[in-house]
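First, one chain by itself: the form predicted on its own, in structure tokens.
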Amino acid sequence: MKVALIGCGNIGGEIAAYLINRKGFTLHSITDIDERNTKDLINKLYLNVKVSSIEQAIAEADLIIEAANKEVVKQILSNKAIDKKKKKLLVMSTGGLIENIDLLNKIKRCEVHVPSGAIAGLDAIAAVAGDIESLTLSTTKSPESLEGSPFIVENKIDLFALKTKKTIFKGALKEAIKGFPKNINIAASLFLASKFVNLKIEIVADPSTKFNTHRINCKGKFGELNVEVINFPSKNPKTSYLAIQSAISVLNNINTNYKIGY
């Protein structure tokens, strides 16, 4: 399978390292808005790949992996070459799917894969989607993980002045995606699984934690579902290690003839 990787940062680098050692995949091209990132990745992994534009990547690859940002997701979904039979698209910046749901709904032939990211239980949430009456996601992270988010900057919140954990945001999904675009992809994935429009998001800053903690509470006619995931950040404090592993899990299963929880 000919693969195009769009985004060569922390997540993209880990995915590239996985791909070069896996049978069935050929890393054909890489793309990044910053030329230094593509050069660094080529040198680090001794890659023999093409550096291409997004348009070239989509046209030439069988599998397109987005590991960049939600703005790039829009570019990909807008490109007519993506919606072809046997093409596959793996999206890491799932907030971009929510913001461009109209474009996503037009995709009929391309397989779109959404990893579970830093949470668990999406298969169960999807299974009870029609019976959900309330759904809440509470995310707790360190100040370093939340630093620089638009909501933090606009509201002039001094995260490093906090002595104890504090809820800094409560609101709806679209507000969370706008305010925390690099921290809230899991909420977008939760919405895509549940289709629950009244999803509530809570973001907590905790100066004493080294972990990213995500708690899902889902209630409905089926009963109640509670999921808690506590994991370490990756090399980038804004990204959980589990998010990278979930993408690799999708790749492991993308061509298998049996699926578990997919």
Ligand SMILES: NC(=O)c1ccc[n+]([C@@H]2O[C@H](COP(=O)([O-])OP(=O)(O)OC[C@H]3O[C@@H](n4cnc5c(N)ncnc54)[C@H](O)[C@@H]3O)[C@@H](O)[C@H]2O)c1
Given for the second form:
Amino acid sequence: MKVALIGCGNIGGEIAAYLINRKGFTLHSITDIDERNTKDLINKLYLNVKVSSIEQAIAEADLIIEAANKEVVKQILSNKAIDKKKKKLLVMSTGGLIENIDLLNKIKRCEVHVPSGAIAGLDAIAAVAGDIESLTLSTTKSPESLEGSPFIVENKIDLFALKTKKTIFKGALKEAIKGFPKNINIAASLFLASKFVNLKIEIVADPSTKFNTHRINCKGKFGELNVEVINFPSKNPKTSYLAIQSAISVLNNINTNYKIGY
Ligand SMILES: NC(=O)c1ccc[n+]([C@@H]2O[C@H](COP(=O)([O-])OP(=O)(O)OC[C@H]3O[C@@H](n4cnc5c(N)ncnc54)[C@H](O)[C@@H]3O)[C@@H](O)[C@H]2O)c1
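Could I have the structure of this protein in the form predicted together with the named molecule, to go alongside the form predicted on its own above?
Every component of the complex follows; first up is the chain already shown.
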């Protein structure tokens, strides 16, 4: 399978390292808006790959991996060449799928893969979608991780004055995407799995934590589901280790006839 990697940052770099000499995959091209990032990755991993535009990457690859941002997701979904039989798309910036749900719904032939990212339980949430009566995601992060988010800036919240943990946001998915665009992939994935329109999001700032913790509570006809994941960072403190591993797990599933976790 010819692979195009779009976005050569933290996650893209780890995925490229995983793909090297991996049976079933050939890393065909890499793409990044910043030329230094493609050069660095080629030098670091001794890659023999093309540096492509997004358009070329989509046209030539069987599997397109997005590890860039929401805007790139829009570019990919808008490109007619993506919707071909036998093409696969793995999306990390799942907020981009929600923001462009009309484009996503038009995709009929390309297989779109959404990793569970830095949470667990998406399989169960998808299994009981339709039977859900309430669904809440509570995310706790350090002030550093939330700094600069539009909601924080607009409401002039001084995160660094906090002495103890505090809920700084409670609201619906749309407001959360607007207020915390870089922290919302988990909520977006949860919505995609559940299709539950009354999904409630809470964001808690905790000056005493170094970890990103996600708690999901879901109730319905099926019973009650509680999931808590305390994420340790990967080599890069901004990215959870589990987020990278979940993308790699999707690649493992794509590459085998023995698929687990659906
Ligand atoms: N689904 C999840 O659970 C989950 C978890 C962590 C991160 N993410 C998301 O995955 C994405 C990648 O995360 P990361 O930590 O690797 O980020 P990163 O900032 O380290 O890397 C992003 C890369 O994309 C490149 N880029 C930006 N705009 C581009 C464009 N227009 N065209 C091509 N390349 C472009 C950047 O130059 C950078 O190299 C982010 O959107 C992040 O929010 C998702």
